[in-house]
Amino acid sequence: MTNPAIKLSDVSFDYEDMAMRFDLAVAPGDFLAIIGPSGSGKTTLLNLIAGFETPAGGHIELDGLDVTALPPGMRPVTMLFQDHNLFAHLDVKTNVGLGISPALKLTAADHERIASALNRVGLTGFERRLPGQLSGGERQRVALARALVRDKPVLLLDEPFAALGPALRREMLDLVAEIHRERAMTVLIVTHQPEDARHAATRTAFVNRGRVLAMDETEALFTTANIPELAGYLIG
């Protein structure tokens, strides 16, 4: 891999009682799943390449440009995260503007932006609604119509589905595997079902305890028979 769109060179951090140490290479234009045991350290690698957290030692590249000191908004990262984070006093059209700007001064090309990121997540027609007025699903479609209007190439998500049933999830999936195919993102999702990686990414990488242990192509890890740990994981 010559140029990844995310490397992370002995990357260090601390916490409560494990040393995290993560080296990992991603190809611009990959859909890495990230699976491993609960407090494996997986929110935390990926807290670490949006700028989050801050690492004890070791580098961050994004997109050959060292980011290790870089605050968040710095970075051209969106995190998509489980709890969607969506103000619930705003309606739907102004929850995705603050994307573009947290003083919500748009232009009429911004509201273009807008209008075109909600009809790709399929929810134009409820730029007026709150956000306690609509489903789990239809709020983590305004979070990602949020992260759309943003345009950075790396969109990194949290567990985002977690709280959804198994058919919204997978519909998810397909949206947010659609939106990566259209726009050549690169895409890191984090989640404790393995079959999510199964049917949406092209990679997966295994965590275990603080450690990148294994990352190949998604079906190839998943027959992977040589870690221990890994085996595990699967079968519990």
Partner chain sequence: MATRSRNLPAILAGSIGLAGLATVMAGALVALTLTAVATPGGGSWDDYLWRVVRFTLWQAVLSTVLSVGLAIPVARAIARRRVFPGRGPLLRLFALPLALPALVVVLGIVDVWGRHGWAAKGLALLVDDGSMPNIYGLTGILLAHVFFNLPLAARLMIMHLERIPGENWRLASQLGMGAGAIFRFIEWPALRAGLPGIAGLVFMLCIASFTVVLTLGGGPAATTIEVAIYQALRFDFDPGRAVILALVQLGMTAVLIALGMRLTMPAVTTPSLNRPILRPDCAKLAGRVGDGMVIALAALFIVLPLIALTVSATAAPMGKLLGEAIVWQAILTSLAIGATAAVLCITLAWSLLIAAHAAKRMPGTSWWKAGFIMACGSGGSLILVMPPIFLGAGWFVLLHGLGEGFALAPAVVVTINGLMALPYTLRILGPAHASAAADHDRLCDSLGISGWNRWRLADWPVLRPAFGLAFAFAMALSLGDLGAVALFGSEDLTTLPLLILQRMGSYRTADAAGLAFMLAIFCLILIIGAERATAKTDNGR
The other form holds:
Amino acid sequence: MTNPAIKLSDVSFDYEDMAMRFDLAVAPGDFLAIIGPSGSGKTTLLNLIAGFETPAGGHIELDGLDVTALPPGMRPVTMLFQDHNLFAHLDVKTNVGLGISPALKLTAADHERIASALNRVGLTGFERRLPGQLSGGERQRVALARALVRDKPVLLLDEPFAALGPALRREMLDLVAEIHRERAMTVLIVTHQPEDARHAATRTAFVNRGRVLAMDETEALFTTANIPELAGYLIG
Amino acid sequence: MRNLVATVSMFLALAGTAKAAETLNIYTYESFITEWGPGPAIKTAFEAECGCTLNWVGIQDGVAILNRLKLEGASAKADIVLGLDTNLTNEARTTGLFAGHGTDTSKLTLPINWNDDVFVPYDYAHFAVIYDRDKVANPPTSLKELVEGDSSQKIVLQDPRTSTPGLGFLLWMKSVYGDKAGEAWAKLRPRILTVTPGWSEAYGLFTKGEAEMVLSYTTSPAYHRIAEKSEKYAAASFDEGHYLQVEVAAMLKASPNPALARKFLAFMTGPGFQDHIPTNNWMFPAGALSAPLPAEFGKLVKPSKTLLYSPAMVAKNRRAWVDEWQEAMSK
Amino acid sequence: MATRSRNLPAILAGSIGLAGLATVMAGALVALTLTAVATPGGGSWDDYLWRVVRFTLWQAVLSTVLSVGLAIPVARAIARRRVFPGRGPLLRLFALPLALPALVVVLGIVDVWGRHGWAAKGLALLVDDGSMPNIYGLTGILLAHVFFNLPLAARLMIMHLERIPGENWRLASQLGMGAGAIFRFIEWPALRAGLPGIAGLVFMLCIASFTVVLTLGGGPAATTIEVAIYQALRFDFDPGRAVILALVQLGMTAVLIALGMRLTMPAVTTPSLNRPILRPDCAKLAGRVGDGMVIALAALFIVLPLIALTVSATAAPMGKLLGEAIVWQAILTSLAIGATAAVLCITLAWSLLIAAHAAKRMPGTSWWKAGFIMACGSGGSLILVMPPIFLGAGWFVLLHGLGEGFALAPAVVVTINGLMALPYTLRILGPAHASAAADHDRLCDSLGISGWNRWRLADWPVLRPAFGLAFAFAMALSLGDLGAVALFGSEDLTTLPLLILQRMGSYRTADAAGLAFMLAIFCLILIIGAERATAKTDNGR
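Since the structure above is the form predicted alone, I would like to see how the form predicted in complex with the partner chain looks, so please show that one next.
Below is the entire complex, every chain and molecule, led by the chain shown above.
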């Protein structure tokens, strides 16, 4: 019996006047989409897993290990945000290299890995560019390349492509899906677009008012789940 | 912006009042006319006598007064300039801005003979090394002893390039050592704690206890005794004699009230003016007082000999002598 | 065409500012040069001046390296510790040394570090061999210059560090960066953008040092160009020599500023979401202890001389002083000069900043455009190496030639003091303006908000604290420095610093200490007041 890749038991967190409470178990290798209305706690859920927020109570386990007290850098997790994933004053290669060593102590093999990660996201030749000289999609590719070299078992994405156009968004989702397959990572992606979930996620969770109300195979959740809040969210 | 306009117009107004008739305008240094200085009392005394208005115009110090005169030339708004010293008179004379004083200077109580027809002395003091009696058991009794003495006992001096006492001490050294002044400076150097830009910095360091000695005036202990009731500081008497500083006043050729200006210069040598000098300007009066000098002044060091170069001599050699000092002190 | 018309008012404002600045500097130079030509036999150059130039450079470089080098760990520790008891007061005290007259500060430093200072007494308890520390010489000069400039540099650096986008800290903690990596990849790049500017400012302050160098320098071997200019203008009345020296000082600094600009990396500003900062490097015990020690040492270094000033002031007859009409008149005069100069200074600084920014956004490249941007950037700093006495002398000569010279003394003082504060306000407003511009340019362009409306609606609300700090600094610096009129004097212009010097010059040391204490308190009130008045209003987060 394998441990769940991510397990939140009775995790509570007070956000302004909302008392959140999360219970969640994600199997290794899952590609889970998290949908829900604005302010329902999707980002907070990811922040709790990544360690940017500290729960008031409960436990968070990653691959069977209790990480509740660990700082973000010590957790086997990479998180991608909607923006500001890169240091604006450092070039692409350095930004990626920091994923291997936070002090940028890189061996020849590391340089190889950076090159191949950049190649994997289609950015060969962009090494010396600064983030300001890249498009939004390219910047997120750099962040993905860094996730690749970090090689953590869990990848959290917080609306990473919300600012991109539909075609580019799908292309990026495909890239994430390919990486997911190649690396057998556990991926959690917060999205506002149900079609993103349909496009890429094997499973989908619906979060509302600080609770995980439902979680199922993506198609099953959208078609068979009988939850008024979900119906309201999908229509609204 | 409104502040600026207000301030400017205030000063324009002040400048305007200064032009009224029967007003005697006198340029002097600022500390002369502060409320503890002799200025206010002298103003009252002279106005009672002349039925005019005396208007003090305070300018930083003697050097600033001279620079201002050079700039303003004949358009200076002053009848009299009060506060130059003997080291500046030669330069002041060459501006050609001053008129003869026509005052009888024969009754002056100066340690030297005075026969200058332009500048009238009003007070004087000798330069002296002041020491802290708690720290210096055996003060130097001569300039030679100061120069050659124990270098763990320090003195603070002033810079001859920027200050009057600094120049005074330079001339003192020169008048005692002559051609050997450079060597003497080199010998004295280990005893010099530092050389400050002006008297205030030096005296401040001294009273803080940073140095055992400072260059000041023979009259300095009188201030501490009278105003602070303290016997802590004393002047060292030097066998070679002490260098003299004489402060003078003169009237300008362009004065609109020459008669009144002459009247003031004559008044200046009398008790109405002189009474306020000792305990307000902390200098020796150059003329007769209405009462004897305060007893504390009698206890001050009386130099056995007065040293003084002629103003022309100082003007001619100042730069070379300062260079010599600089050379000896910088090696 | 639309871009052009939108940018023109800003460029015009900056051009007027630059023209004013150039007029003040060139006016003094021309006036004194003409006087020099009319004065025969002056304007020589000799070995003495070579020595002076060498020493000036040497002490200024050393002072700058020390002040800035030591400020980095101090700024870093303070920026890292967002909350500790006394943080606010300490930062306010950091603005104080520069606002006090040099003589007052020197006496405070001597109280602590002098032959019979507190440090010497403390040392004597440990090793009593009768030896006394001697700070007079280069040591004393460096000590005083670090005391003046370390707080300034640290304060400016903290501003740069606090402007690091919160997202960077989030990334750093995700990547597990240690203190070393954070310094290398986040803090250093943020500092580096401002470092040449900060170092340049400190350098200029040290080059123009006068009282400190003479009083603590130990003898004429420690002579700066500034002293030589003063000497040339006062005792020698040799304007030719003064002009040459001023040009040398100006040229030397211009070269160094140009070098600094080449080293300056353009600051990469990112629009930040202003998330609360969660620095990952605050929790470790070792870091806490280290930061605590750095902060404590820096605080001790800055506060001890200030305490010494306070102790001296206890001997002062405060009641008597406060009852003197002249003291109140001096306070009011100082306030009037300070406030007017500060307004002038901030207006000028802002016009230069927006003009440079507008020029950068104009399409095309040309040498005049590059020159204009450069002039706006460094012109405001160059003024610092023109000694006030030199500017003042030049302008008095000029105004006198035109008629009324001395009636305009207050205007000359206000103008020169305002310009002298310009480099500081530029350092404070510059980075703030740059990040506000990065945040607002596109939005304001798209909404067609420009000029006064943009300042009122977009820039002022986020720049309020920067404006407040700049105003407080400019005002404190101009409270009554009369360097501009020192040469010829100015009747009835009695300011608080002048009053202090007057009392010191007439044996009244206790009075002077009391007044210096009042001046310090006064500056603190100003700084706190400016902070309060411009504090960011709670935006409901």
